[in-house]
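Listed next as structure tokens is one chain, alone, in the form predicted alone.
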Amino acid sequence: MGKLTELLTREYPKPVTLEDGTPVILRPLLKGDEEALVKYFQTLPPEDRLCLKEDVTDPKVIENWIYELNYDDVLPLIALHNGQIVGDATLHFSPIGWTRHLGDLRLTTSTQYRVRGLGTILVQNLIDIAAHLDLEQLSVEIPPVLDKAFYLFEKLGFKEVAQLKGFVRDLEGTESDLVLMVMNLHEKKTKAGKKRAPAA
């Protein structure tokens, strides 16, 4: 068994409680949950896809997901409410070449549930998870136009390192910006180690 396996397998699914006392369930994306994704894309704004590299309302995309489902390539991480998927963040990792040690993060909610810690509890998860599987760097892209997601990254430890201009092309060919943070998880657990230090 992986490392990545066994932490899925011992790790998940987690009952978790959001900051309002609302239940949920994280877990990784399954094979049958092809219908439920689905109906969670069509749900979301537009402006929340941009970050998203295909176009997440055609089922034929999503049933490729499914299809070429591997969590050794991209572990998507799903939250449940009431057995309908209410966010879903995923972990892209790079496992050859010269950026193995990197993981790139996605994010989305469902706008009815925001503003209660969704997000930031499906971004901690995928943090420990590449902490646990020794990455050293984890970044995320942000339209200024979710400006709210970029607050969240931040509080988590994420910071901005560049603005590209107009590098971001909606559907109807709108241009936007894209903002690109960074975390540093050998920084994040050298600082993390500091404070659990005793003192001499």
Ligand SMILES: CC(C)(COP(=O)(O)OP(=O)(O)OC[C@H]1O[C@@H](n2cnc3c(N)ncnc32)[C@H](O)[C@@H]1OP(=O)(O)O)[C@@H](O)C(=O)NCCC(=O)NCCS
Given for the second form:
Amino acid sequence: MGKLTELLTREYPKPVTLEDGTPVILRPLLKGDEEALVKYFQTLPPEDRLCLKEDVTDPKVIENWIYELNYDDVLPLIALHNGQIVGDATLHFSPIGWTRHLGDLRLTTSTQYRVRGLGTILVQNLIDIAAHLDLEQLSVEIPPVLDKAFYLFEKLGFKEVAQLKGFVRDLEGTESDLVLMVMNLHEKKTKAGKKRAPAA
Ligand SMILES: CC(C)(COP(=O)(O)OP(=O)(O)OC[C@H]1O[C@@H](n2cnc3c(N)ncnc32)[C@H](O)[C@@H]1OP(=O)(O)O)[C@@H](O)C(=O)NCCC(=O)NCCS
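Same protein, the form predicted in complex with this ligand this time rather than the form predicted alone?
All chains and molecules follow, beginning with the one already shown.
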């Protein structure tokens, strides 16, 4: 069994509790989740889908994701409450070439479940998975309009490393900047594992 499969089998489904006491289950997306995922994305406001790169309101896009589901390429971690998807965070691997030490993240949570810690929990789970797989860096691309996401990732240790002026277009076709945030997982490990020098 591969390292990732072993970890996913051991850790998920994982029950977690949001800050207001709401019980939520985290687990990797399964083939049977297609309908629930289509429904989930259709409830998200258009601006909240800006960072997702594909038109997730198109059922064909989701059908394709499900068809190509392979956790070694993209690991989608979903949050469920009462059987409905209320959050989705994805870890994108690029195992070949000069980005093989990197993982890229995307995140959304349902508007009705926000500011209760769900986004933080989902990203922290993906950080832990990436660290377990010995990835060195995680990145996330955020249009400045998604400022809440910026604070969330900053709080978790991501740093802004670049701002690409006019790099993307929003849904109306207007140019927008893109902020690239990066977390160095090895740095984090080293800091956490650093022993204090003995007092003289
Ligand atoms: C960004 C997003 C995922 C946050 O989800 P969430 O479930 O509300 O996340 P949390 O409850 O864990 O919030 C974590 C932090 O985000 C920031 N934040 C979230 N909502 C906020 C709000 N309404 N006002 C101010 N800060 C907010 C805060 O720093 C918060 O930490 P704190 O409560 O300790 O201060 C959600 O707003 C979303 O889906 N937005 C649209 C998509 C997006 O921006 N994706 C990220 C780029 S891929």
